[in-house]
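Here we start with a single chain on its own, the form predicted on its own, put down as structure tokens.
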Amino acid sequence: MTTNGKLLNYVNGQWTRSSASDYANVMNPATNQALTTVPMSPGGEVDAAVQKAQEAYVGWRHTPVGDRIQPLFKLKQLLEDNLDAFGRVITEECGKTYAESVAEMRRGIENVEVACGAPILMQGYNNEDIARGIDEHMFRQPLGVVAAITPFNFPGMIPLWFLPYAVATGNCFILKPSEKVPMSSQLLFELIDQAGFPAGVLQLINGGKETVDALLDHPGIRAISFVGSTPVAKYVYSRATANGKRAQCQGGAKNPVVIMPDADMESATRIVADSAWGCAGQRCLALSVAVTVGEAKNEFTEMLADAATSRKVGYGLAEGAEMGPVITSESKARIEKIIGQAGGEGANVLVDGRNKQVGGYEDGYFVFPTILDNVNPNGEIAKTEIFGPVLSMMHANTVEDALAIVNNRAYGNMACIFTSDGNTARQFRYGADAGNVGINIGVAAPMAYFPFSGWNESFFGDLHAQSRHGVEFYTQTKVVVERWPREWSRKF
């Protein structure tokens, strides 16, 4: 998967090396070392990639479905069986725990699983006589060529979100990774080599804007799926659909969570922390922001602190270690220079996670677990999503007062309540401004057989990912009505 220190790009079956004259160090976060080189593969590549595709395509989407799902029955082991090894190179280049990583491809396996669905999942329908002797069928057929941009933050699960709907449905599949964390999509790629797929069906192109532009201007993809931040997320579906594309693109978040009185103070303390402090702050649905309503504010508060102080920061492959650094020195720096712009607006630094070192990883990222108390709700820290181990508390006198907080932000990804109240808890469900919603839980992350849901600035679509979601995002329907008149039928 290497030349020389240079990972290479998989096109039509086969390893191949990048014609780029720009390559990008990928760095360990915890040791600020390079591990490899990642090429910014020109356009001129992936246009060749395309036509690849569209090749493969003709064969691919004429092969029965049953037939097409069993590429993906030998992924699946094949994942399973390299759980370890994954564990360990998302580990390397993200940053996160090893634990926190083999989770991320236990939840990318139950996509390939569900996807195995396919012969039941794209069904269509059909009706009889909508009309004396006519009957009306509705297929759903594959769109051809389709393209992913994936985010550093889950390396391993998230094109596993996209690429097993997209091949098990008929179409050929083009990954672009995050050039921050290649690596693991060169293992996953390993695995497809080796899982039986016909060459052209799935191809990797690493690369930086010039390859995301490319893939988005290309008249021979039909749709791509991105998650990334909010801007990018814009970026990524005005250009898509500009060119006639279909486009799923998550975005950023700024989850927030509240703590009712009556809400199991111990139980609530412990799922918030590793939501807020898990990956380091740094997926789509960690919690951000928590409210506090009446008495809940000094036993949560103090209980929370504490969780903080004694969470074990370090190396992810360290034993013991419960939270990692964050990707890049320039996102520390930022989420740093946020916290120090907290009192300005009010806050109080209740817990701070800067200028700490790991013992032996003295030139890691790491920023430790903060906590801002007294955040104003409509400040700019209120409204930013930080993307790090950062928790801003704010309180509120009422559950109203609270869902308003709550519903006054941009984003929509997720939101969650801890109560033992039945009605309180079913208030918040119907009231909270998010796609994602749980309900004494910290991670609202769908199972892979419902779709992950976001709404407002956290989503551009219309189809989500994972499950039907995906099934309808990558096939096209196609409605027949058909006559057989009896005087033509005598005639054959």
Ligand code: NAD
The other form holds:
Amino acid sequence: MTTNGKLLNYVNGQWTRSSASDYANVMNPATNQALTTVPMSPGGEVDAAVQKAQEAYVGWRHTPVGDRIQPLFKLKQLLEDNLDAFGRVITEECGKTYAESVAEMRRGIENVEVACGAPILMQGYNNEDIARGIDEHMFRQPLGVVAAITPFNFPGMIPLWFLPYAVATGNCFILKPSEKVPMSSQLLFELIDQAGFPAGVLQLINGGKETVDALLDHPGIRAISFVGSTPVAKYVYSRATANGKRAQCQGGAKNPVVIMPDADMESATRIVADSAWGCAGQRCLALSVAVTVGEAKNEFTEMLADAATSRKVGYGLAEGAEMGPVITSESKARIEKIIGQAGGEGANVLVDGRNKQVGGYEDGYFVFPTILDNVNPNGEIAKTEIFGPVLSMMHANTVEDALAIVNNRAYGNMACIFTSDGNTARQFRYGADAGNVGINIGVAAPMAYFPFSGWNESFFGDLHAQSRHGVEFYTQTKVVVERWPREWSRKF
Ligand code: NAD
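Moving on from the form predicted on its own, kindly provide the form predicted in complex with nicotinamide-adenine-dinucleotide (NAD) as a structure.
Shown next: the complete complex, the earlier chain at its head.
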């Protein structure tokens, strides 16, 4: 929804033009061409949206949960019908391949499906005769107005980690998507507009830091869900909680994989390559450190180098492309600078993805698959979230040594192992310091039926996204203890 190349906000059931004086270009990272512009909405527009949400909340909170999920069923079908359109728009603004874009929407739609189970998911519990003649009940009630702030790398899926649960449980919800990829959310809200939600229940406010700060400071907003980089996650968590809000803030990652000598090397190589270079390494669950154990080193390194050099890099909408560009020219420059620093830390650039071009897309922000070998586990490269198609290789003699490397880091989003031995797998599962563990899996992304988040510097908060945690995050429990003595009852 645009007027004159300017994206609109969606407030109180209407597409509205922002009064922003500042608009940012939304770029196609494969072509370096501007697709549209997005408003940096001022704080006053957040306030107007919160007021409309508070008005809508009065009716929405009293709408039976079975009725509240009916527009979500419609939304699920609209999302299915528009999968191709989402695939195209996500690829255009984010750069990933069409197949990756459709796959992320599929994951998002699953959250809509799960949230449609709210009539069961938000049930409380009770005890009759908790004391003689006294019954005790726990109810879940919505919070009120809640908001989510989302990152660039999954513009279709990540808003759906939050939005369906928030509204199914009776809240009104405001989305502030990444200003780098706001078009996917425009498409989502075009469908929300058709799904039959009352005005004000779901709203879209575009913007940047000023818009985020207005959400964090607004007394009418009860809870904040955030996904993005660790420094911003920390900031959002501190400011939101200092203002008395609930907050769940997912941050950055640096995900290791251990390759045991008994692993099936062919499948391990294929899966690790897909994880490290799929979505150009811009997944929070991308593998970015591979630790080979003992004899795994030579065979795995050789096979992985072949996989890196043979991966087809191109425009995500082009036939056969297996990997697209990174998100911005600044991101490309930052990633290439880190690759350039590898030698200084004693590492070897085994496969160099710098200074390569894609025919017909010479201005695109492409970095090709890169492998840094013999990376120092205690060096800067081992600690830094590169968020690009760069895999760092390290080597260990035993699984215990490998586990020590895995746990020697600030982040804790995901850790994986490839092995054919159940006991080794169990040892790893038990000891890995991460919120998501993959065993012979390269992207251990939980389905919508399970909660999702990392540990340590990858997450600030308590309740995670998706599933039962989503329902718990967006509801507050009320306990009722009641006594009805027989002598008070009127006898008929
Ligand atoms: P980002 O932190 O730059 O931006 C995320 C959101 O915060 C955006 O909506 C942006 O407008 C806003 N923002 C940015 N700077 C801000 C500031 N100073 N004050 C207030 N708001 C600000 O993240 P990104 O570059 O869009 O996304 C990539 C990052 O997200 C990576 O670090 C990645 O690991 C992480 N990520 C984590 C998960 C997870 O589940 N843990 C999932 C996806 C992405």
